[in-house]
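Shown here is one chain on its own, the form predicted on its own, set out as structure tokens.
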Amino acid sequence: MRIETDQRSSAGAEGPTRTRRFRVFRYKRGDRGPRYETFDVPVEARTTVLDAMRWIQLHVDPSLAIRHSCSHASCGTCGVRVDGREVLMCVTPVEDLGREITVEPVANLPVLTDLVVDMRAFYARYPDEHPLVRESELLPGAKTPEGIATYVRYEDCIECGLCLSACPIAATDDRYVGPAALAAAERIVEERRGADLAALLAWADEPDGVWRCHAIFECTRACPSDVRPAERIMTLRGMLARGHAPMEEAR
């Protein structure tokens, strides 16, 4: 279905408005199937992949479901596929992009709606010892500032899935538990944390854990945060081969 739009709206920064094509990806529950649109969209020089499925929901189908939050590449929720390419659409800018763009759901996880997958079967491969969040250490003595009574860490990985979507062996075989979990798995085993890492270390050598790794290194490639998955999962391989545990556990 190619849907017309009124090209004197904007769908960005200021700038000369040009139109680009998007194919998007449908799906609702209930359909015999997916399938795809077509809608022309103006865009300018500023314009993202986001902005321009935000111009569809609010010009011309207010139906169609996407996820997105920070618009800073922070949070991870607006991963999708574009041009078969895992991206956030939040800094995918449309001028680097070709005349016609297709955008699809991430892959390897369940499409509830649209652009909208099942994020449980991604937070479902982590080991249990995985804690999203900790508290983080102070300097004896150091205090922190008036009116916030702790820290809290964050780790780099913002669990956006797009790692998982790239991963060629997810694609075959869902029992793989995927680069997310394993490169969280060796980031508990950089930095204990209090696990129990001889638990957390056989798990990851399960045959669908670190051995099922093709070290194609998609992964790392589709990775918005630098996180480097692939490596770490090599690290993880190379811990496991030569048969000991970190330093911090051999003292």
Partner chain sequence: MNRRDDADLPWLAERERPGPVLRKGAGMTPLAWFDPRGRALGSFAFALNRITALGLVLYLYLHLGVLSLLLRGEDAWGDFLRLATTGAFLGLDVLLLFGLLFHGLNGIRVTLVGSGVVPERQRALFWAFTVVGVLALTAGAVRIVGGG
The other form holds:
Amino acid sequence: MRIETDQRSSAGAEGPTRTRRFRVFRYKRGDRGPRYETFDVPVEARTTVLDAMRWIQLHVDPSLAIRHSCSHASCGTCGVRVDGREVLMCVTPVEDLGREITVEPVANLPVLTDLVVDMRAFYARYPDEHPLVRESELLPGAKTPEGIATYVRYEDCIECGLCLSACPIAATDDRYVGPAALAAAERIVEERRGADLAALLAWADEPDGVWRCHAIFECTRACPSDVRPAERIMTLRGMLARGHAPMEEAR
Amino acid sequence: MNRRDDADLPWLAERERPGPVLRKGAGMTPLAWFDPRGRALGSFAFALNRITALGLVLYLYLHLGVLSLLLRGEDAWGDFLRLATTGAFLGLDVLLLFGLLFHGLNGIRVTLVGSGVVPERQRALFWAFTVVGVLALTAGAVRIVGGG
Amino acid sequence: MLSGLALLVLAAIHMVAHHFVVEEVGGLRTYRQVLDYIASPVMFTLESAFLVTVTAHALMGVRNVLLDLGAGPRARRRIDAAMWILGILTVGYGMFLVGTLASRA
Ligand code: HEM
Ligand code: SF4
Ligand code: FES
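Switching conditions: you have the form predicted on its own, so give me the form predicted in complex with its partner chain.
Below is the whole assembly, all chains and molecules, this chain first.
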């Protein structure tokens, strides 16, 4: 099979399609345990891991379950681990990877099926009493367009769960609140918008909160959205250490 | 005094659902701390910090044990000194010095970064402290082995 | 509870203490030398302070490693108790050691 390529935009990507071998993590409810299945997938210069997974769905196994939506790194649904590193499938070119590519769901969250994890265990880590997606404030007299009741403020975090997957402490301690939630808390401290700061800081100032972090910075490296969770955790700690909030020292 | 109880950790309940949870490490979960695959500088520093820390704790108790020999008088101590100045033992001393230096310097780095003083510069600090550490280790090794 | 901060502060103190000790060492070798060294009130105090801080730091460190394994509130209380006991034993024995040695000088 030969796939026509657009000569203008794919200079350097010449010749017949090559194939790459994908080792994909498979698990369905009721299975004894997970297994890995291999697929040989034809790839081109700009094929992404997401393209490859969809190719498998279309041509080999429609039951391969994945999550994705936007295809341009803004929805955060397509987070997986490729060769052990946390990435968004939609912006990870196959080109840069090896001959055999291992694709697994993110770590430290329960797998529902194949590459899909149960994100409830991720969202449940956010403190309920501090809503993290906020409405925008409008200038006096400003109006929203027809049909749009209000804008919701965009925050950097795309809730992909990659940071939690990358964290070696989250790997051993399920009680740890994790990078994303702590980073979100720091974001609120930065711009509080009526939040109850003392309560929020008390929430963060817990053995399972900022103090469980060991400044390893894997979360910052994993984050595709430049949230830099580790730096934010450190900043929170600094605030707590300097007594910007009720310190609860010795038990 | 608010201590978190499991009831307050809703994601733990989610964890009870069927479905495997992928972890790093080979087999045993704590090995995730020391699993270098696909990890960056920070993990390496953390893993080595933890290993040297546990090594130092072991040494602390060894040290206390050895010092007990002092209680048994001059002869026991002299015997120990002869053993302690053999080549292999001095090698262990250099290892100890490495452990102390790495753990101590990394500790200072973690303190600076971890208390929010310089939350952004952890990598630069790591390499700066590495230079200091290597110099100190070399000087120390020369003194130990060279009978200083 | 933890606090990681206390650990950090302690580590700093310990650093300072440690530095003093290292400065003063300059070739502790024989039995006599060690006894004379520990008998000096300054060094005695320093060594004792050192003992307490190192032990505290080391045990908090071990506690931290254990907590990273995901200890719940109950396990945490047990670990705390174990660390306290071990700490008191360690410091107790250490003090006995320096004390005895100093009195022999
Ligand atoms: C020389 C000065 C020292 C400094 C500045 C220092 C600093 C630190 C710091 C900042 C940590 C926290 C690391 C983290 O949160 O990941 C730590 C952990 C630890 N330290 Fe030290 N330390 C020193 C000496 C020692 C000694 C002599 C011992 C053993 C007797 C020791 C045992 C430990 C242990 C067991 C841990 C826990 C390890 C971990 O959490 O991974 N430290 N140290
Ligand atoms: S902080 Fe970054 S890595 Fe973590 S969930 Fe948000 S976008 Fe993903
Ligand atoms: S599909 Fe939206 S981030 Fe990848």
